[in-house]
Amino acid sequence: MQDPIQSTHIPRMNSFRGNVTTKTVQGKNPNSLFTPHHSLLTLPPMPATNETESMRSALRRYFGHDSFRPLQEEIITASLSGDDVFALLPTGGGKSLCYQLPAILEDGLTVVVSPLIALMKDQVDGLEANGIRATYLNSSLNKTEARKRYAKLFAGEYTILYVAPERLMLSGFLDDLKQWNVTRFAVDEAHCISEWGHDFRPEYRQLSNLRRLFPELPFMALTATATERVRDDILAQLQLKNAKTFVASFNRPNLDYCVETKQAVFQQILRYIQSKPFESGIVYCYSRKATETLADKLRQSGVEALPYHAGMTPLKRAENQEAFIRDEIKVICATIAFGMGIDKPNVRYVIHQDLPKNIEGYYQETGRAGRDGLPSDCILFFSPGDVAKQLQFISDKSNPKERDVATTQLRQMVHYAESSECRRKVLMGYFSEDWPHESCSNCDNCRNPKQCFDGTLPAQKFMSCIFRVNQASGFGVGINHIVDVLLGSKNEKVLKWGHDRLSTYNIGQEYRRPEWQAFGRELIRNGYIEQLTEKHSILELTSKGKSALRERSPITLTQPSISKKSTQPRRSSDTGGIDCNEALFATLRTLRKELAAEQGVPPYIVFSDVTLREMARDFPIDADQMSDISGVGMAKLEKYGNVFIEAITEFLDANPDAGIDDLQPSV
């Protein structure tokens, strides 16, 4: 292996055709080369060869990878040739590299445009570590700070910029780009800009305005969570011109889902949560309240954990937010406030204690689990109680439009939970992406399919009463009236409008509430009943479901799961994670802390949980092993390898028996 510190000069290219200029910085001394220091690395001169060997020269120099995640190599060549760009690629799919690698291959400043203020300083320290000149501009800076990063911007001395929206869009600030010699803007969250989004960002809107200005500058636009129609607006939004598309697959296959029937939730949780003490976790509330009181409880319960919602003051969401992400606590209790700027990737579980609004965010949010590509767990809790508070929220809304979208969107989240199908091929479905496999062995349904029993009678019985409602009434009711008609109930409503004596009050006596309205909810799924939003989600019969009704045609029908699961911590042995000496990877995992902590930075900016369990896997002992080992670039490896080498030497002279034998599955 060529030692790394014998040049000291940094490539830099004025095309992707591999014309190569060089900038020099100060070179470290070759004795030195396992000392950590916070300098940025010298780094040889890269060789001008072919374009794609140039794209993975640059990707293990820099980056320490071998090979790229689906759809990068093709997105940065089409980035590379001139061509704007929309690429669609799941979280933990690695957007960020699509436009990172193009800006190291080129000579010129990549305009990063982010809403996400919290995880700028973040992208920019983990670029720094890698050898990269990265900086970023927004609100958390001061005057001198602010004017020190300018200085360099009209010097020519950075190749990446990240900026919000806001101030990218001010007339001095477009005016100071044109001289900084930018080679192209990459939006990142580009699903800000639609209406049809889940998170939409009006400032987005203005973003149209960079293609007049700069109309021959290649554009990107990058998003994990997109419907068709989403797809569409952001293409006209942003003005791309023949954009090259690129959609991966939305499959996430280290993710485990897990629908659990919500009993006594918090026992269900903190059980959950002590069966991975080491392990970082999300749990989302629907409630600030709830946020509170969980974090409350699991303090209480000995689990480091804390809230964070909208409701708290800027530095007090800062706070929890940092201290969780530099793992000074392993558990954050979260409203959908957090989680869009979080850049953790060893979030091993992310678990939803109530019901989310719509499929969308829900992916969006089980996408922080696992960025790391390592086996993760994402845990619903579902209660129908939970839906009956959500349309209660929904019924609530002024604008009708407004209520018929979240009712669809919930009626869809609701099908979600309760469907005994593939959870991937549900959620794939979703975005129109077809799950060709009967089984994807990683999701509750999969694992343990739910047995369906012939359910024609209470079907029959379910759509009679909504038939006999109807008739006796005159107008339709919800799904919770024709529930109490069944099981006998004498509320107000049912009294007053004589629903008492239909023939089918009280035959439903064989089964429970939750049974009964989980037979409603699947007979409005496969089509016998349909649900009218707009009129306040009241029940009429479909013509399947009238034909159904009188012809007493067979009807299968899923048996409700009402008994509690436990939920077991997973293997890596059985989810394709990576095997490793564990007791070795604890230490590892110490001292990556530590050094992130001196440091100043996250401890996945030092190394990433894929890294440390190479090492621990591996056991590397010199530079030419360490090199390696995925995640170690040069940059990385003058400033850590040395230590990390004399943590593993002195773990095998401790434990001279240490080695593949001895290896321990990780949970």
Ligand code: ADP
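No experiment lies behind these values; they were computed from the predicted model shown. Here, rigid core means the biggest group of C-alpha atoms that superpose within 1.5 Å across both forms. Numbering follows the first chain given and starts at 1. First, how it differs from the form predicted together with this ligand.
Relative to the superposed core, D175 undergoes a Cα shift of 2 Å or more between the two forms. In this overlay on the rigid core, H352 has a C-alpha that sits less than 2 Å away from its partner position between the two forms. Relative to the superposed core, Y511 shifts its CA atom by less than 2 Å between the two forms.
Could you please show the structure of the form predicted together with this ligand, as a counterpart to the form predicted alone just displayed?
FYI, this one's just the chain on its own, none of its partners or other molecules.
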């Protein structure tokens, strides 16, 4: 058989670079999505050395990939040259490969510290499926099994070892490590070391001992979440020496962001899910109860769905999670307890049925979609009622500082939901990253820019109502009270305070309550009005607002979209971004599921969706062609090549025109 590495002549799309809007940093390298945005490092183009050659051929041989994702190559090169490395890549950026490839290219053992015990088995299964000798040690192993693995470690039989941080504290473990010819340490989820992070693990503090004991070895710290403060903490705690820092953009180009007005939310969700009958997705809900109700209703409508929340028994939780990962169910309805450590690459949509509490959480949760780089949807259902509900919860908090933080975070979230700007721009702005493009063409606001109108009149009404109330009463009120006055409400407060006698009373009949509320929030976002957190969210005109009121300056507002609705499938995520023969794709998917079940591994360990779609597009019918498919490395070619070739051949026999028709544009 020809060496598969030799034959890579068929042009192939790199899914991560396909359908992408690029981020340009200082005019450099417009094709790189993950350009470092903190110019900590200016990276020269990789020279074509022997090292790059061997990196690329190992990438092809073991993982079946043709090209590196942004920053992977630079990170790997730095680690191979003995530098300490700190890598901040978004979810799906391909962090694992950054330590797996150096491990393969060097003799000795790479030790990976990871807090995600539940994932270790899958990771090791994945490596073994690619022909890489890997193992893990954690509390889930019985004594006999652990002993067997120790023996092999002493015999130098592994390339990669995954350990949980608590293992490092076990007596004798660090001494054992000394005898295992360790060549590199990789600390995954490195933010866990920091108290300032969202997921602090005290056991991670032990890691500073490692550096003391192995001063000469290169360390790698990898994470998808780190603010400036957490980053400094990681560098300090791990005592990284002159670490080369690589920070990728937080942009996830394959994710499509969209906000829908929440109306009959179950119907909206059901319609969407039914439009993607073969895809998996997560629906996040605010409460435990809601996850169960939604899962029940979905099942009654014929969708395979299960709930997941922290109130379930650990066993039930693990079962439902497992069923989702193994493609036995399509949809998991979950609280935010779900997700950390979910490695499923083919989550095609993440829906938020209720408003998340803050943008950081929203970014993390939506980040679980599309790790494989294929187009995936992030849909948020928004209603002002959710805001009121959450404000109520917040006002129940006893600590005033906490209340303020929560209110500010909620306001940023509402801003995201109501903004008519590019969703990407808002999200990335939250992480202090600039999005320099006019349109991303991959969010609802860029696809269908919101209609604006000359809102000078309603803006004037709203602002003068604030002014009048303040003037008459000497105190400020919240947004709802202003709307009450505009709509001529006769509620107790309006009457008690005599606001029914103001000139602005009952002058707003042309709009409904939610519309006035939306105008109010837009005027806040645009700096005409200020909302004071510490004083029960009362409204005050800013100097910009006062002068606009005085000078009658024109103000543009967003056309209310309260009554508009659309939950239509949007774009090419139906084809996963790779046009292929859908019938063959379905056949191959079934085959994958059977093989995975036989071997007791999740389907994606066998092949990813990207790989199956490429097969259903390119119809490989011999080993040579098969090895050209992305994700088919040597080991998988040997193990599964024939089975899949057979399935494809059979399919072509039964559908002789398939290959021709499907790949031609329809006329």
